[in-house]
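A lone chain, given as structure tokens: the form predicted alone.
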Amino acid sequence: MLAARTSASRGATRLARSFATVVDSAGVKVASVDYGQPTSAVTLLVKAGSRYQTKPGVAHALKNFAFRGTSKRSALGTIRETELYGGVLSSSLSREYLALTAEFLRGDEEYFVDLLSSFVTSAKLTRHEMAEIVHPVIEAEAASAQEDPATRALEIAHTLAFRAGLGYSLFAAPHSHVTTEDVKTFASSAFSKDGIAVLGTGIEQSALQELVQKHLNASQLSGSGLKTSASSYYGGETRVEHGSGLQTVFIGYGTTTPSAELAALSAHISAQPSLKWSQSTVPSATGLTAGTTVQSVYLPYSDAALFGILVQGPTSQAVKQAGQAAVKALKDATGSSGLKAEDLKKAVAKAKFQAASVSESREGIFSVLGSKVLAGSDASVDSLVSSLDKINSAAFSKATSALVKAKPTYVAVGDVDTLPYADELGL
């Protein structure tokens, strides 16, 4: 056992030093990190997630147009020598990244790079793609998104913490009027030198910057980049009717200053166990009854962060009194006091193993550690555990503490004439 663990800590470190970032020729940023899987990854983000669009549901769009006909391919194409490799394609948004992954068996690395490369050099989102395969699948998924209460409240949630930028919904709507021309001009802008990096797993970081010069015309990538106002906080409170799944209630605070202190409240507040079936031993587990959860959430972002807790149950009293055990750890843990000591140690931790886990998956390093790559800063996972290991109790009551004394965002998805109000959980 102890052979093991030592062996994964030196796994975790060698990965977290061997991932770096770089700018090659083309000035295109790229960063890789290789331990010797026997498959490869590669991700191309853009900064073009929905706070910067320029019409509501175009960068949703954008996003269900990846993979489609470019000059090089055609949507055909693509699928049929993708699947000739043993590929597997997808493409991911968030409110500040759209990210377009491959993932295919080590050695097949130029054809991935190339067919990544050439959609943001040579896409030629045509109007019977729009028509024929992107519009129906907006419309899908955000009915999915509407039929979940839990997304439906943390997108109201943004809505109501930022307004404009990051409060602009991922998901266009059911019935969206973005054209052709819309997403046109929107990806002309976005897929710039500065707006682009080049990340892989799986592959040399030699290798891979060799590829994106042969591949990703920098002369081709002419967009200006695409900007937005600095975000603000503001808060509020609302309640959606909801006829199907859970009772929800989104408490939560946002802040324009993200934090280690922030990640660390958001592992105390946490109610998921640490043993299986077992009951949680935090605060906010208290008195928690059959199918009723406690998460907490927390979304850092560039220039701001959104703290929460999101309580799900089968029924409105439920939720109410998960509710009032939440919000009264909240205020306990940021009170005057602040956590005892041994608590905050324990919140840390989580948080720490929370942080290093990332380098467990290629969807982790590219989310957590993407937007360091992007912005040119430290990308490994030793700058996020570091962070958190500065950590002491006069640095978290100042960041926590005023954390909670901006105005509440508070949202309540399902059936509102008995769901409480924000005043009734103690907020």
The other form holds:
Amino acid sequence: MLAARTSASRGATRLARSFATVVDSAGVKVASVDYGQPTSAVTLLVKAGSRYQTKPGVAHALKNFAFRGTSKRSALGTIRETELYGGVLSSSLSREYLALTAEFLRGDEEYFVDLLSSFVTSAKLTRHEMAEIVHPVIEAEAASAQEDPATRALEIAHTLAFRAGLGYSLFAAPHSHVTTEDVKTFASSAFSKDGIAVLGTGIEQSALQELVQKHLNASQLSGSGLKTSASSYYGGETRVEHGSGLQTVFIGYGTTTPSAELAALSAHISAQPSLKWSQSTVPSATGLTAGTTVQSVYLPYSDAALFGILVQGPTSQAVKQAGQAAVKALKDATGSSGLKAEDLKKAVAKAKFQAASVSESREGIFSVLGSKVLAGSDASVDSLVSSLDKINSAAFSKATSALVKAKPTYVAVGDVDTLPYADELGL
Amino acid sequence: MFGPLGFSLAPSVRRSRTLYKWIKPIADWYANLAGYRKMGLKYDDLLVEENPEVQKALTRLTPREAYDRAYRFKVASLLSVNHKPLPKEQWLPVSEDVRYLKPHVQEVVKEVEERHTWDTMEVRRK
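Got the form predicted alone; could you also share the form predicted in complex with the partner chain?
All chains and molecules follow, beginning with the one already shown.
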């Protein structure tokens, strides 16, 4: 019994630490973790998120150029050959990174690493692909993002909070005039040695390193890297008419120093019940009517973070009520008296669970640890969890009271005539 | 061989230097004699466009090229109604008679062929 327990705990530490080795291979950072999964995934992380874009929508266009024609194979060839291997290709864009992911069966890594690296070394980015494939997809994605009030509220909140840089929208406007020339210029500076990391799950570190050395020739990555100025927080208030969907209000604060305390605050405010079909007992959930949700949002970036509360409900009245309760809970938590010791303990435990559970999923590993790999810092889940362990009530109240001292970011999306104004919620 | 661009011996002629030297003047003379330059047209304007490959290639022209092509057609049809070619100084200069559509057609044909290859391939277990 005892022996079994020690081996299990040893396994857990090995699991948590195993992503910590980052090796420069052919000038590109490579990190891999192998839990013995039946499938492998390789992600190419490129520092080409929307905050670096030189023209609105160019990062979104580059994301949709992924897996199109390269000098090695055409777009059709890429798809058909991947189908033969039974792989899944996907690309995603965040404000800081563009991630190209290939998921496949073990043993097919040679083809997929070659496929991913050919995008950064020899993508053709032709005009007809832009007109025939990329542009319709951009338009559809932008239109569906516009339809969702929560996405819209977060996009607007970023713009209000950070203006340039992090404030740039992830989506190209439906009428955007991004040309292939713009995308080529953006891509050629983005595809630099320092701006690319290769992350793998379900693949041996040494095997991935060898493949990267073979296929990703660093001399072809001649870009100088994209630069952006440091973020600063502004804040503000805006109201946007939105016809369909839930009434949405976003109450947020930004900071230029992301910290573990804010993750704990986010866990404290979130009114998502821990038990399904039940009402949460946190103060922000008092008086929640059916169909109304209060979610906390904590989005850390490399040099800034946006913390906020997203309130959604079927009617403006319900949103107003829930918003007032959420703001009161936020004020109480960040006030001079601070959080009660057991509440802080609860919040830290919840935040720790959230931080630890990201390492369960592939997307979680890539999104949370990818940025650390690229920055060359300690890329282990341990470091995420241990920083939460160090939280004490003094540091918590210091970090959170500094957060709410700034001007709030307030966004109302929906029926602007009846949705509450920031002062009506008590901000 | 019988693709949308038609049958051509030009590549093999161009490969032999002697043959090229002999045939080039005749080809130039023939191109002038054909008379399309007198109507302000380019050689690629004469390409039969009633097939899917060329139709697709036409969508890939730059907006400027597409506009110029339409303009040349308009001028040529007017001249045809009048039964009178352009005045000599307005004939299309040889330097401007470039194959602006051919590369696009070739690319589309290559894509169609590739699709056919993928559609009809046989998968063998190694």
